[in-house]
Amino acid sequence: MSRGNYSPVTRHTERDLAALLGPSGITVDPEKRAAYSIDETIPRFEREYAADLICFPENTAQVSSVLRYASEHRIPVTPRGAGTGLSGGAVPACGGIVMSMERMNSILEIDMENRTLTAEPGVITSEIAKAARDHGMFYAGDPCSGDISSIGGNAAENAGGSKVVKYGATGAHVLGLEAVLADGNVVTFGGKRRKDVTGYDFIHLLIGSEGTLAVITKIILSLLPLPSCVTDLLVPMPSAASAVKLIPLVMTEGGVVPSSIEYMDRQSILNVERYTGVSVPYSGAGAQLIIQLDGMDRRRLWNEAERVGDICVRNGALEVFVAEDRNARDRVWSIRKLVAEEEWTNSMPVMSKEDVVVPASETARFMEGLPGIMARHNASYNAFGHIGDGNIHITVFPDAAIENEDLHKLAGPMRRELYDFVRELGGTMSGEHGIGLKRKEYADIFLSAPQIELMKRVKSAFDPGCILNPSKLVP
């Protein structure tokens, strides 16, 4: 839907919204509008998108009043968390209002009896993890961007992260939601109960819906007992193929489900070395794995670590480094976290950052086919990510120097071939980064015409005026 289908934001609109939220609750400052109209998608989109007004609600009542006003006047509203998204989900495709949730940033309750934490959407994820930990509990929804991303954004994208293999993505930890519909009505789904089959599962319809159906204003999260013991294994492998083939053996032969299995290819490690100037052990290895084990019994955990280490050695591991204390584990994980940090400062233009996911049984075939696809499109790449659940992040670079505006022309055909291959393997184009603006045009590769029609009908039922994050997710 084009910008022309909506009413413009006028001085009258500004005055009305300032009356609803207070003078400090809105801004039309050009610099702020520019900053709140982008996320972390690389490269930027072929054209610039800009909000006409940014609003900062402080409570559910204010969210409701803004959406009621926007619905009555047919003004598009784009909800925004911390702006760390990688698919353009918070980019205002049709202008209008960007609704930043940053001022709704309180942890409202920690209920030890029910093992729940209730938070507003603007709370940074790491603050939730810390609050749970301070009470001897564990929030297992752990996106690798937890230090900067907000829980509302995590819910809107169903963020995954490193612990999905054992604990599941964000949606696995959400018991209840408060949300505001496009017409301003406030609804509550779920609660602190662990079972609920009374009606449709609206909670998990909203989780991952990218703000296209409702604006989440309160989230009830499930907490777990805090594991008292954690051990990380850093495992350099001679090749990518040997690393990928090792992963299922850890669980089938080892009889253990790690909390994390992370993958870094050789190029990722070399990039980190160049970026930091610090040598990484076995940086010439074909790939490296981080295998994290956690539990309550130290002796049992040590036996599991020994068992997993033996499996790694029998299957070609060049070494198995064991990190038990916090400092050693932080050093191991710093390598993995620096892979993404290095990419932000890489001088080469990025053609595309991809987030594909395939069934665990097809990971080896995917990794074998990836180099050929990149070669056919004159591209280099590095691959890393949450390979324990089949989710691989691929950063693609053009082999030749190229102007930024041509990156999208190169990326389109490459994505088509990559996504066709992923579909052939039973996978899909995004495991956790979302569809947003970036991938919407490719949805028909994975979604049938009846599925797309059903999505449109669901969107229409929730948002008949199509004011909530229009031009996203739904083809």
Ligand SMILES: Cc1cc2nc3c(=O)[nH]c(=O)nc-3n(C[C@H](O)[C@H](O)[C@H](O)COP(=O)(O)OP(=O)(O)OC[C@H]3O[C@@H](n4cnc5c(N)ncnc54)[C@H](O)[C@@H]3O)c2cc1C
Second form
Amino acid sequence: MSRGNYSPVTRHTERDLAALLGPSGITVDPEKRAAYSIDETIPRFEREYAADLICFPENTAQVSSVLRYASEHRIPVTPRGAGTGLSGGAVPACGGIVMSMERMNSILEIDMENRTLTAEPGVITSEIAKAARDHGMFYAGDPCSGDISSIGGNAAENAGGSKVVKYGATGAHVLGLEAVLADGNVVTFGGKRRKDVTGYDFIHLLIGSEGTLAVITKIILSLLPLPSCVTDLLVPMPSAASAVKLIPLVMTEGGVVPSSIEYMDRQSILNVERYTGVSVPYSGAGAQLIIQLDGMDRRRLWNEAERVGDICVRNGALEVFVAEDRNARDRVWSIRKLVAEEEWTNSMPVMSKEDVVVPASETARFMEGLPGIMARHNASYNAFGHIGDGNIHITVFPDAAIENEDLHKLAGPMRRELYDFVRELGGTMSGEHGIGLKRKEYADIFLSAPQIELMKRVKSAFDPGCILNPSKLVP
Ligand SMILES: Cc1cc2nc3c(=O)[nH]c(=O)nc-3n(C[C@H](O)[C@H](O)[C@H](O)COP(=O)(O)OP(=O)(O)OC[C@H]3O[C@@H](n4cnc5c(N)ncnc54)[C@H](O)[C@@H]3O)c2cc1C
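Target state, the form predicted in complex with this ligand; input state, the form predicted on its own:
Complete assembly follows, chain above in first position.
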């Protein structure tokens, strides 16, 4: 780990920060430091990077006092939500302070008249969805990690998930932010209003900025009326190419924007079968799609489901299972959720988890090219994800048993070839997991020199001393 030109965390730093936050507001316990120095990126960055001190602010004033202190003393600060990130964003690349937002975890207000929910950043995403639901409202941000990730982390990563195709990623639901700048100044962007062209759109500059520009301390989210009817279609298709070609037709011919269009390739389904020991219908199909429709009118939804089902059958579907009641829908989605669960419990070493996005028109070409790339790097893979957005997750396994350090090395050439191919198709290397530490060295494949220069200037305008999450995102 290179600590750059930063000052070390000393006993004086510990004493000063304990005075700002109280003795229980900081820790230097080695086990805690290790636990707060990694996220869920596989292969892990453990042993490579370590925080010197973890702090747990309880309010905006404390965040501000720590950042002011860190700026004055030139100590790096890495903001951390729930640590479920998949690109090393919360990993302290230059050591220093990890600022955990876990104690700022209150839902501050639900305002029915303005249809907004205001929350601190440490609130777990599914608690926001539940609070909205309890008021008959709908929070449409829906990362698959909703039960474990925080809303601050979702905003900082512009988290996507399975409802982006209709409702957009996290940033589409954010109306306002309170944030603390590196020098400790507190700023408020936006508010409970739905329109605002008064000045630059700083909200959407901070969304997806991976903790490199400011620490988010309050978020105003937009709520929608809760859809009263939901139907899921499980559609086995003969091949990956036939599955992805079907997707635009659902919207163009069917005239329907589904709330989700999820994809699982044959290998993903076989992994689920092996993991659960239970057979999945049509597990031999080339791929399976889950198409979810939602709305307020049951008859209308039924007509839409029929239309979409017809399109699927006309385009080669082996079957269309319609799941209308809660139990049947849970069974359909449990297969999709088990794809991810199986991967976390699988003992096989993972070389990389990828998160590429290509335009809808290129998904078939992407699927055709993928096996060749993996074969050239002696790797096998399974692919799944949010295909309605052209966002495909690929979990890559080396064909031979390999140590953690070698997995990082092996992943490099594979990623480069994959990303070059994705760029050729007009796509990009990450749809929702971010650049973080993991993809920083590949950013110049997708970002031009003037873009990178502009990013550097934005970074230095927000954080001239470069103390906020250094060595991330900006190439
Ligand atoms: C099983 C599993 C499924 C997943 N599914 C999805 C999915 O469907 N869609 C998706 O988009 N992602 C998914 N992820 C990735 C991850 O959950 C998201 O990136 C999530 O938004 C991270 O939130 P977090 O609270 O864990 O943030 P962390 O991992 O703690 O941090 C992520 C980044 O945000 C910054 N940050 C955190 N809080 C703040 C703050 N208050 N102010 C400024 N910066 C901050 C950190 O510095 C870091 O750069 C999944 C992860 C797992 C493990």
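This one's a predicted model, so the numbers in the text were calculated from it and none came from an experiment. Residue numbers count along the first chain shown, from 1. The term rigid core refers to the most C-alpha atoms you can superpose between the two forms while keeping them within 1.5 Å.
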E31: Cα shift of 2 Å or greater between the two forms (core-aligned): no
